[in-house]
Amino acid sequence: MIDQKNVAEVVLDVIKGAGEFLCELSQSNFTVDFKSKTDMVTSADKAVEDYIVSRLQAEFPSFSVFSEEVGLLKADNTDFLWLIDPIDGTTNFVHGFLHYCVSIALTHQGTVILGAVNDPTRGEIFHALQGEGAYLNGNRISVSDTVSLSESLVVTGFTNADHPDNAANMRHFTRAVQACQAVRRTGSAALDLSNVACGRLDGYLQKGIDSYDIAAGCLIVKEAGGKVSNLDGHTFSLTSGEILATNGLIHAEMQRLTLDQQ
């Protein structure tokens, strides 16, 4: 088995460097391409991804990698897999809206054992190690103590305009607006989860989401004392394409927002 604390130290150094690199790139003439009519990728995404992958592969050459732009890079040890999103919130980044981040997670046989999220515009690095708690800039964090949905500030996300999950997301959003104190849509799943973990938000839900967007954040929420499941309340799976994450106290109420018989 690996020395998880040593791996965590390396990851924190890598994600710190990636955030600094991203800040430099945000001031440069980066290029923008379209994977679809609403799904953008920039030269900055690719440059940050190259930086992260090259550093992690140099340190842990036997681990496999799955990253948003390069896809799956198999190595000798398929039990360990990096899940990387070089810029979670690319649309925000392109428009100069300062709400985006770098996300790195490590899974062992499909279970997330380490997660780190760097919000370089605010100088905040969230991280968690399985069984060791969740931290923001080295300080322990915990979820909120809000006990009812009517007093909650929650967040959701939407897939690309033509995605089949958008109809369900719109239904959930409408119900949440009616049931919660307020609802936000920020455009970065990894930051949404990190903000649930530190108590700024009380819950997050989305249907139609990729594993690299939520892998790090889901562990950070759980290690901060929160609860993570699929939308139906069943055991969370990275490959399900959906997530419900809360402080635990409002989990059942939020889960009911997703029931289509309402």
Given for the second form:
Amino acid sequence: MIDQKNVAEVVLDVIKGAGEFLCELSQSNFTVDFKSKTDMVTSADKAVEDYIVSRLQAEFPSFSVFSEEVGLLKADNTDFLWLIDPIDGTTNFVHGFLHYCVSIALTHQGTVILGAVNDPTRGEIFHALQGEGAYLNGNRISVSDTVSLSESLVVTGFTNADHPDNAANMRHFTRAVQACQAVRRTGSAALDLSNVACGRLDGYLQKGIDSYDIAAGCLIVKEAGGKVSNLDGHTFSLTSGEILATNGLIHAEMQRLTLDQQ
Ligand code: IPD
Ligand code: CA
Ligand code: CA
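Moving on from the form predicted alone, please list the structure of the form predicted together with D-MYO-inositol-1-phosphate (IPD).
Now the full complex is given, and it begins with the chain already shown.
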């Protein structure tokens, strides 16, 4: 096995450096390309990804990598896999809307064992180690104690404009607006999860989401005492393409928003 605390120290240093680099790049003339009609990638996504991947590969040469822009980089050891989103919230980044982050997770045989999220514009680094709790800038965090949707501030997300999953996302959004105190759509899944973990938000729901968007945040929510599942409310798979993450107390009520026979 690995020394998880040692790996965490390296990851925290890498994600700190990546956040600083991203802040510099935000002030530069980065270029923007379109992967589809609404899905953008910038030269900053690629530069931050290069920075993270090269540093992690130098420290852990046998671990494999799956990162949003570069895809799968298989190494000798496929049990250990890094899941990286160099900028989660690229659309916000492109518009200069200060809500985006860097997300890095380490999985072992498909289970997330370490997760870190850096919000460089607020100077906030969230991290969690399996079985060791969740932290914000080194201080222990926990989910909210809100018990009902009517008192909850929840967040949802949408996938690319023309994706079929958005019909379900729209239905869930509409029901959430009716049932909750308020609903947000912030454009960064990793920050949505981190904010559920520290109790600023009570729940997050989305269909049409990738493993690198949610891997780090999922562990941070769980280690902060929250619950993470697929939209069925019980099982969870990182690669299912959907997520419901809450403080645990509103999980069943929020799950019911996803049922089509209401
Ligand atoms: C997106 C954000 C957004 C979520 C989208 C993701 P990107 O990631 O996490 O909140 O709703 O589904 O694609 O493209 O900014 O890395
Ligand atoms: Ca993302
Ligand atoms: Ca991204």
